[in-house]
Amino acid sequence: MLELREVTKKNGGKKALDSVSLSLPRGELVGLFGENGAGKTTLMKCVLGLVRHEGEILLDGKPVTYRNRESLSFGTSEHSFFPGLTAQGHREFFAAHFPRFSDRRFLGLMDFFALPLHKTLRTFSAGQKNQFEVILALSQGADYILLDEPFAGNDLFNREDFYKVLSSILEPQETVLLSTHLIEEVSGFLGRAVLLRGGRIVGDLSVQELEEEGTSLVGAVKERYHYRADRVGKAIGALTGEEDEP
């Protein structure tokens, strides 16, 4: 199990993250949601040690250090793997450096996304990075894979098929934290929806209890986040010069 406890964030005089506890057991697919600025990306980059904290922040009941950080991998469409090197150079130094990375998983996925395995990242598109980065995060063999935005740069029909590949490939002991603006896009492939706000969680929601209920997931995240309808029109009206009008 994956554990935040009271974990607070502070940059400058202001709070990116404001005592966030969380758990996350092995097995689940979980969407972390949330507006601009609301602490996604810095609780991923607490929990892999990137950046300083106050808190505790638990894996499998041992602090994150050296010995168990091949558990967690990430990937982000801010491009972490190595430039120069060709996507084959990357399968093999993964399988030196980790010994349960996937080869299957890794050839599997490339084949997916139609990569070239001799062409240097340097020469990759945008979006094709992206991909490579999800590759390089699914291939790993951590337990807890952390996905930001992956898919910037990505077309719709890419998304909905990979999402369904993910969720069928994934072992019972994998989680994944997936954070994303796409939340109608990402919905029926989520298990958990974890709402992040001003750094603070104001929601942790079972997707299959939010069906029985009939309600979707969009619509409990705007009932949290006190969504206002009808801001479009006032914007419009204001731009216009129409609510001026007799």
The other form holds:
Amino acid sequence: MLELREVTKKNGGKKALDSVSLSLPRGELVGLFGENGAGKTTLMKCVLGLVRHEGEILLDGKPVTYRNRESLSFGTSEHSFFPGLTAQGHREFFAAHFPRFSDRRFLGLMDFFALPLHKTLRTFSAGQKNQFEVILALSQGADYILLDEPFAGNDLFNREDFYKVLSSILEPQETVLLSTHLIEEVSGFLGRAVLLRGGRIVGDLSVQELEEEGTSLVGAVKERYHYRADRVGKAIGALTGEEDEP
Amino acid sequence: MKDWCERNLTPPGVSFGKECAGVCAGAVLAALYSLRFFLSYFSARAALYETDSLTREAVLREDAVLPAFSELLGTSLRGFSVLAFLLLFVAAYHYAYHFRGSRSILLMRRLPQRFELHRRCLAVPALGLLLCLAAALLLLGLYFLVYRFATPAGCLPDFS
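Alternate state requested, the form predicted in complex with the partner chain (shown: the form predicted alone):
Complete assembly follows, chain above in first position.
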């Protein structure tokens, strides 16, 4: 279980995260949604111990330190691989540093994405870099896999295929926290959706319960964010000087 | 051993061999620069002699004394200080490397091995500093031996 208790992160005087409490049991595929600046990346960096914060973050009941942080992996759109190293070099590096690194999963996903093993990462296309970043996060052998906007720049077919692979390869003890804007795309694969707004959790929704209520995840998210459906019409009206059609 | 160093002592993707070759080249240049000690020494040693007007032979001047060792050494070993200073930039480059082209610092900072980042960033500069120190001490000793034993008897300054 990954547990956040009253986690607050201040950037200057502004709260990037404000008393966030959240529990992620093992074996869940959780979506983390919110507008730009909502605090999604900050939340993940707090969990990983990459930024200082107030409050408590417990990994299976213990604070996150270098002793247990191998149970956390991170794939980010900022990319955390080494541009001057080949994919094979990364494979060796991860095998040497993460005792539970899954060579089988690494090679399987490399094959799935048809990525070259012996080229340096700087020669990869933007989409390939994203794919490789995700491959590393999934192959590390972590129990909690944090993915921050991992598919930015990938084409739709690649993304859809990947969601299918992701949901089928996960072991029962593996939890994925997936931050993305592509709510509609991932809604079919998620079990739960956590909504962040202005550094606070404004919703923690079970996708199954939503389905039982006959509500779509996108609809529920819009409702929580008080989405104003008429704002497009108003904006167009204001920009073109024409009256909005009722 | 070489493979181990290549895989463990520099940031991933940075060649240990190439960096070591660079440091060694710097040390060789610093050692070559230090040879200017011999210019000072032999010039001072030559000044101990004067030419006999009758025989035209070089004879030791009366009360001739060689300048102090430190004076003759001057800045001969300065090259090693410069190299040591440049090694600080190598360390800075290694840290900056983790922010270039990606944010591999995010991976390095979450490794289970607590000091991996610092080991990889500081190993080559630290080894380079040790090399500088060892080479400078070795040359210092060598030059002192030359000063001590290649100087005509009685021409060394009073050490007391």
